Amino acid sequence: MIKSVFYHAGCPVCVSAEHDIISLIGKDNVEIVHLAEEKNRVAEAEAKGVKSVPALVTPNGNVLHINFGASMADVKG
């Protein structure tokens, strides 16, 4: 089964959205990627179309940007 991927940077907006996403679709249906801790996955997120975090990439490849927390430029530092 292909999971959705939730990318975030650990800010309060992102953490709140993470809890909501897990509550809505279930922990078994989403991979959580904390980009501040997994900087090696920033390029992956950008390649999938993530422009800001928090963002959810669905199994179909749609990118759902959720309540602007940080731009990818901010994440890259």
Second form
Number of protein chains: 2
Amino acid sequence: MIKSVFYHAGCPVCVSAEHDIISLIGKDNVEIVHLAEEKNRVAEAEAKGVKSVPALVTPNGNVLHINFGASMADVKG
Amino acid sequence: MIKSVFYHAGCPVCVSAEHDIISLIGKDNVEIVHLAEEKNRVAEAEAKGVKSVPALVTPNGNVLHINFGASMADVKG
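Next up, the form predicted in complex with a further copy of the same chain. The previous block was the form predicted on its own.
Below, the chain from earlier opens the complete complex, with every other chain and molecule after it.
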């Protein structure tokens, strides 16, 4: 099974959402990517349609923007 | 186990997110509430902190606003 990918940037909103998502779908079913620590994956996230973090990209490629922590411009800045 | 509750109002963004959430966490783990058809549950959703739909309220009471379909004002209007 292709995993979902949860992109975040370490903000409080992100951490809270990360806990919720892991609780809901199970940590084995989601890859957690911290964009502030893995800057080389910012382009990958943007290519998938991530506009802000936290965001969950589902196995079928849909992007679920969950609440609002920071824009991708903030993440890159 | 307490179920999550997914509130929506039938908008295209809502329907897409509903499919994703059911796929991710399983339909037996989430109650789907269509606020445009169940207006009597709007107050319940607002009391839980739902500001817009679609939104998922987790078993521990956190509100995850997923993308943006409509504000609660639109739902009530």
